[in-house]
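One chain comes next, on its own, written out as structure tokens in the form predicted alone.
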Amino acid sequence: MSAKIIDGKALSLSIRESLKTEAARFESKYGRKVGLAVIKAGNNPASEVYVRNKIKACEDVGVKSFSYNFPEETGEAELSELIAALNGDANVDGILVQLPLPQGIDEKKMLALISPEKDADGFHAVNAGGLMLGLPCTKPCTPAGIIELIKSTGERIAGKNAVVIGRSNIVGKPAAMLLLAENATVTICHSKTADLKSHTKNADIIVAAVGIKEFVKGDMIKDGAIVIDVGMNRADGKLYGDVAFDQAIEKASYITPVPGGVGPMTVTMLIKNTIESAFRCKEN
């Protein structure tokens, strides 16, 4: 068996075409573009790349981006003041604080300052609680993208055994909640799980988001499983996923590559969240 590659870049571009239509519809109806504010502080090289990708995605779709760059020595007071101003700015529909922030800044505190209605990343406690309770909310971008990637295979999620490896608030936990909402039977595992293989070998769907290079080996994967690799691990000048791709491709039915799998979908879901927030604010 050789798995089919789930092309996240192609799926992302397809979804962006529909987002262009929605962004244009908003502009035509309300006389301004949907607006996303992106805040970056510090000199993290990866953050520079992520922010550029997000701004370019905005331009491609027809969303206006407002970019704010702060130096490494920025304090909480400056960021708090900007977030408060953006919360009250009628031209801004979504706010994103690019993580990580410089040392000494409380990331949770900064994220909590963002209005839940403008929380483009879906990280605010109000949105996290809504996800847990099954209420309407802004969904975290990467988990939402994961669901779209799985659905793109044409395989049913309902009734399947899904194993999520990773328990972060950004990916692992919300991915599990979204899979539950699709009626999968979900097991959350992590790097400390005893006999992890016994769980993964029973999984029809594996979401690997543990942050360890090639943590999931081929012999841990059930024949025909769908494998979603969220990992972005740099080593020896290369980028590796959390899954040993060359082994997994011989066992899985579908698999996402790294790069080109989950990453493009995360950015697209960010734009989708922002457009949906813009319409929600105007229509509610």
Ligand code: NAP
The other form holds:
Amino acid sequence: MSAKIIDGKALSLSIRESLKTEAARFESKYGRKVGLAVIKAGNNPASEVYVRNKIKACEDVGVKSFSYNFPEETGEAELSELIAALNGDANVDGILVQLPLPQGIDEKKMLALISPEKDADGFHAVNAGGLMLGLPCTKPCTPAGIIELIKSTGERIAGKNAVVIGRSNIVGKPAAMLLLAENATVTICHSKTADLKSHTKNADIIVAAVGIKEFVKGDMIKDGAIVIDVGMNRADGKLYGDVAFDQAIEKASYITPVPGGVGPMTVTMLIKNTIESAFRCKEN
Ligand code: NAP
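Please supply the corresponding structure for the form predicted together with the named molecule (the preceding block corresponds to the form predicted alone).
Every component of the complex follows; first up is the chain already shown.
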């Protein structure tokens, strides 16, 4: 079997078309553009790229971005002050703090300062709790994008065995919660999982969010599985996923490439979250 490629770039572009309409509808109804504040601190080269992509996506869709760049030696006080000001700024509907923050800054503390209504990344405890309880909330971008990618195959999620490898707060755990909400039977694996292969071999859906280049090999994949590769691992000047793509494509029915799979969807879901927050704030 040779898997069909799930084209995250194309899906993302088509979602952005409908987001353009929503952003324009907001502007004509409320007399201003939807606004997203993007805060970056330090000189992490990957962060530079991610922030650039996010600002570009705002431009594409018609969302106004407010960009804040702090040097490596920034302290918590400066960031806290800015977040407080943005929480109160009527032109800002979403706030994004690009991670990682420089050493010495408590990321959890900074993220907790963002008003849950403006938490564009869906990382705040109020939104994480809402996801757990099945309440309306802002969903984390990467997991939300993963669900859209799986749905784009036309395959049913309900009743499938889904294995999520990784249990981070930003990818693994929320991806598992969203799959559960779609009525998959979900197993979460991590570095202490015994016999990982016995789990993945039984999976109709594999979400790999490990952070290790080509970690998931072909012999770990059941024939016909849907494989979503979240990994973004840089080596020899190239980007690699968490899945050994050349092996996996022979086993899976559908697979996301790296790059061009989950990555573009993450950015698009960020813009979607911001537009939804803007409407929610006006209409609730
Ligand atoms: P993370 O916080 O480092 O979490 C990695 C997870 O993988 C942990 O839960 C860890 O288990 C598990 N793990 C590590 N080694 C393992 C092993 N040998 N067997 C099984 N599980 C193992 O990473 P993350 O933030 O979730 O990100 C994961 C990957 O996705 C990274 O490559 C990252 O760059 C990428 N990413 C991509 C996007 C995107 O938009 N495409 C967005 C976010 C992240 P323990 O909990 O036991 O340590």
